[in-house]
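The chain that follows stands alone, in the form predicted alone, written as structure tokens.
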Amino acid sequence: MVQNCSILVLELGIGILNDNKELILSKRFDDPVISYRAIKNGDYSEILEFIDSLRSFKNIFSNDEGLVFQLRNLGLDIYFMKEEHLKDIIENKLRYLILCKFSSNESDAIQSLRKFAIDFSSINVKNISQKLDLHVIQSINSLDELDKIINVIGSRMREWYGLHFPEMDHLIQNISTYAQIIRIAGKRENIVLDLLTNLGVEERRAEMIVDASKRSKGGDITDENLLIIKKLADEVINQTELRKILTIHVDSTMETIAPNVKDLLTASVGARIIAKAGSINKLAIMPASTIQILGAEKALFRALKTGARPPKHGILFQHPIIHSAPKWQRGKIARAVAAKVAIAARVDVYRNAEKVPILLETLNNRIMEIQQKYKEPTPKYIQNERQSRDRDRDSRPDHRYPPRRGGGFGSKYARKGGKKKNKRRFRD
């Protein structure tokens, strides 16, 4: 054993220095970005060719923790550098690049590091942007915005066409069917039984619509106004078709990146949870208590500030089981669902989306147990609800005797007016 040495993993290559900071061996990367990323991801194939040369040294130090672990498994006596040595490498990066013969001078080293930083950032941005969970977030956000657009345009279309045929508004609830009737028939006189049945309207309801069109109290409509309403109907139909495409896309993508979360929450609710968390990786490191209240942050901070009862659920309330459960069961079911979602997200991330059916089975058993055990509200729940109602009632202003502006006895306006009148009478 001769002496100690240091292995430096730098952006442009690998250098081996002795105790006097003299170069022993060095290797410049052919493609610095790819090689450096490979080393940081645990691929040390480019360093293995130095193994035989390193065995002659007594102690070896390195600035890369992964490399220390890898070479220690190969039988080398290697240690991670001390903090002051690491700080020296960072502060004098240009000098070490020149010392390892990766650059000829400081100007060349600065240019090489600048190019490396730009290429490295570009690859990172590209890799992050092509992650499927980010596309799921965009898809589910687009789906929610499409719902708002369809509701706004559909409401305007119904109200406008209702001037011509108001009776159809309460007979057809489906906005897409309503829009198709307008696009195909136009005026109410053209609405016939065959048209409605072809659009999927049940026969009895279709007969009611045809009968209503004959005795409608709505006014006539001009061709110009009808043309604009048809344009609105076309837009509703197109947006509805786009919504169906997005729904299928969200379902298929969730099956690819998070099948366990999808099984527990359904595709749409699972996608909204991922969107609120920021990514599937961020969801995987969240505790169950945080997942349970995702989407209810305002209520949580209000509870922390005022001392009110904290929220039991956030986005999880959209889950069919929680939404349909009695109020006294929702908190317990939401807690059980959040606990399983935390496990499912970690399985999806760290086991490459391996499907684990036992998670859903265990959750269903737990929900059945809650439903059987808490069929009726507990006395504690009833007491808390009563206290909550009393607290809300006490915090609200008393509206039984609203003050009359400028009039009633005790009103500030009356008091002010009275003083003014007294002053006027005294002056007179």
Partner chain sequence: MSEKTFAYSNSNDFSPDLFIKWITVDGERNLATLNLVPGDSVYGEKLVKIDKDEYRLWDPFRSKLAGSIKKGLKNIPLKIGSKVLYLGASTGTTVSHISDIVGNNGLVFAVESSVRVGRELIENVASKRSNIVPIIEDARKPNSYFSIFGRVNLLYCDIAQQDQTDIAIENCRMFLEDGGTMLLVIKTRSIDVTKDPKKVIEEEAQRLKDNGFKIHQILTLEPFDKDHGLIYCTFENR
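The term rigid core refers to the maximal set of C-alpha atoms that superpose within 1.5 Å between the two forms. Residue numbers count along the first chain shown, from 1. Bear in mind that the values here come from a model prediction, so they are computed numbers and not experimental data. Compared with the form predicted together with its partner chain:
Split into two rigid parts for the change between the two forms, the chain puts Arg386 and Leu316 in the same part. Domain rotation between the two forms, with the chain taken as two rigid parts and C-alpha atoms superposed, amounts to 12 degrees for the smaller part.
The form predicted together with its partner chain, contrasted with the form predicted alone above:
Below you will find a single chain and nothing else.
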């Protein structure tokens, strides 16, 4: 007799029922988490052994869409279940689990389901935590933090060593070279020509330093103090070393996970964009307009709330081609870059990071077009500039008071809190 049947893919196993909801056969997963995951990812090896016994049925229904697709390719008459049937399975899942002999009673079924949920969720968490883009986000963030650390310790080191040898401060700009000199020479008397040239200081400058060390205005330094400064210098050298490693690391990881985004944006800006988006997958589903202002949320929401002009670029501003462009071209270039980045991210995610050099080519063409077409400031730009300049002048506090008279100490017109710096209008 020809019958219908339904294949239920449940958390704990696969069950095949007839129309009267009686069990025909069932298979309990040995490892539910692995098997369930495999089925949801389109791997049907668990079900293959049933295929021959399924051929005798007329219509087959299943609650797994992917399974329907796969088995239909094998020539079975299989359909996706009707919605009421699907709801029935969720609603009476415990009964079905018992019916398929996966659980002995309801509380056993609940416990198994809970155990499954914890294991399955944990595996999901584990798999996602392994993704390289999450690591590149951590890398780029620690790179930024390292920069801050190097700056802070570096300036302290300069300041402190400056008590002993103030003249070197403006002769050596590079913080790492400065640290190396302290590390190797210690007291200023020990700074010699060879040492400096070995560190890559050019000869003329090296001579100036040695010269300065002989008639320095700095005071003597105790060994104790010098030791601590040396430790600081060590710190600077170590962190600079780590920074180098990180830069290379970000570069190579970006090359594997997002080569197209990297091509368009450079590794560090690309990594920052991914960091802001949350993951490369999230970036891939973002519209270009969002990518364009990623990192300028504050300005965007201000624009939405007050009707001020919206930001032209967020993190994209760090792209050399954008921040080196004249102001009136930046918005246009940012828009073009963002549009290509949106495509590049999608290629990186959905086409397994296959290189598509034409993206960069067309982008460069477009940028050239913008640079030629808008060589001169656009009328709109000039108008906007004029308006914001006027607004600035009106809102400057000095103009609201009568002209200054004397303004001596304690006078009504004295400036309070020191000289007011002209606040730079910063559009991010």
